[in-house]
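The form predicted alone is given below as one chain in structure tokens.
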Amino acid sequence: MSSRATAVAPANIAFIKYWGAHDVERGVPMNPSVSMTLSRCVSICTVEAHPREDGRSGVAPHGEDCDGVGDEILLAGPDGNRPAPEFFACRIRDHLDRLRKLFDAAVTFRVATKNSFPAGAGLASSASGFAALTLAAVRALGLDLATDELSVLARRSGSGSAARSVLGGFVELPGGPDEGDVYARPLAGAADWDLRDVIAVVASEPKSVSSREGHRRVVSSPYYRERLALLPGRLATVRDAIERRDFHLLGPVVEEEGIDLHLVAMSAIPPIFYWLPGTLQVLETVRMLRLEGIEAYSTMDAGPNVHVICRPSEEASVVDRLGQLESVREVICDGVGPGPRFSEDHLL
């Protein structure tokens, strides 16, 4: 008998970085992040087991691509599901084959999903997606894990800030390299500090270096060593700042942060260039809107678009002033959120 779950998984954005990994394939960090869970940018994600008749886990041998153990990923959209682009489909099928030999599942899985905002843009769609895939895949097995296990399976998607979208709130993951004890940790709850994320789009499309390459290349950086230097500090702050509800506390070490991360990509060996003209000119219009009075504060993730932190006092403010920008494709209103759900409405 066949059974189906759907979960619906959020996004998050990492005031400290995870950059760089112990091991890039398990997603062991190389550094300890925090971040804070968002409400609105989420992936849904629905999942149906199937016995298989012969019994067999269905995990594909050693060597074989990864398309061979008869699952079917799907992308869902407002005219029906379609199949999912196999450079996609081949990153989930190797999750669900990693669930099938843990649990010594005997099973195939059909999987249906859809994110709330563009995958693939550096807003952390991989954690959403791989969080939302681990939870509704361990229910659809009928099984039921502590929060430690599902963010550590989260993690080893490959997407290490997968195992920080099992948590809601303000969260930190620990680095490596001892995999045992990289699983996320709650540091404040949703209710307890509530602050604002106006996300500045400035591309939609997919990045051409993906994150997982870019915690490769990074370490090659002559910068790189610098950063791991002087992030106990930064850490010690952030999460003085979130204990506190700090504000001013946060704001300049997130913004600095997230240059910083730039800083060792284009630092790298091959470089990596994130950044768009209109990165640019948000990161200009976030330091005016500061001059003016408007606390707000950027950081970015592994991609072109900025996200502004800022208190709900200062929202509106935000908003309006990068939705007059010509490079600003979207402006996403978010914030800090509850954490991930499950849902009857299913994709399948």
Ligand code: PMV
The other form holds:
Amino acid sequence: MSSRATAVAPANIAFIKYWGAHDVERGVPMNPSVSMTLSRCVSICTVEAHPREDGRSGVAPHGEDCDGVGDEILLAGPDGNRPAPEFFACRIRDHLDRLRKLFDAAVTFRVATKNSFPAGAGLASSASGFAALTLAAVRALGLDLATDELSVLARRSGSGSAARSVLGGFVELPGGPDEGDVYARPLAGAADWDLRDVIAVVASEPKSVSSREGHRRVVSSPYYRERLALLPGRLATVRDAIERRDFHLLGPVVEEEGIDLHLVAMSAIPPIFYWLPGTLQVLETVRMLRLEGIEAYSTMDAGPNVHVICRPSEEASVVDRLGQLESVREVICDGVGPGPRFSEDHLL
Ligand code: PMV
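Output block for the form predicted in complex with the ligand, input the form predicted alone:
What follows is the whole complex; the chain from before opens it.
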């Protein structure tokens, strides 16, 4: 009998960035990272598991012929479901193959997925997307796994940040090289500290260099070692700030990290430029806001869009000011959230 499950998983914004990998394919980071799970920016994914008539769980070898097993991958939209672009469907099929092999499941999958926000523009759509896919597929297979195991499986999609999106609130993911330890741990719950993330979207097109390629390339930056040496101090500060709910302590480190990610990207060989003129305009505006006494700090993942972290009392001022900028196409108001959930609103 076929079975179906739908998961809703949020994106997350990293305060300490995972950037550079021991193993890109398995999402094993070079360094520990800390993030805040969001609430409104989510991926919704429905997975149907259909028993294979031949009873075989065997699949095409990884990366060789990723449509060999007849899994159907759809993008859900306002006008119904349509086939996903091949590069995207391939990554999803690879992950489904991984799960099928691991659990020796003689099934084919049908998947429909959608995001509540622009995909591929550095807003962590792979984190929410692969977390939602993992949770829905595992449930459709009738399995009930612990959160640590789900975090490991989400990471093995190749999106290391997906490992953090299986938890809500404030989350830490250790670095490698020991893969066994690399699953997300909670630092504080969503109810413990209400922080907001005002996202200034300056471009909604998919970025030109994937974060996967970024992880491979940034280790070539002459400043990469320097960054790794600074991280233990930053990590200690961020953990401490979260424990004490000390925004004044947290903010400057968050902003340093956002800039550092791009510093090592721009100095990689060959270099990667994610910033656009609008990115700089937002960064400058956030500095101006601080001079006016509105405490807010910017950070960016691998893309041109800027996440502005602030307390609830400052959110309206930040939204108002960013909304006035010519280069800002859209302002998304998000904030800390409780993590993924299952839904009965199926996309299939
Ligand atoms: O999850 P991945 O493998 O797509 O890596 C993305 C990592 C960054 O978003 C750039 C930083 C982070 O820690 O989220």
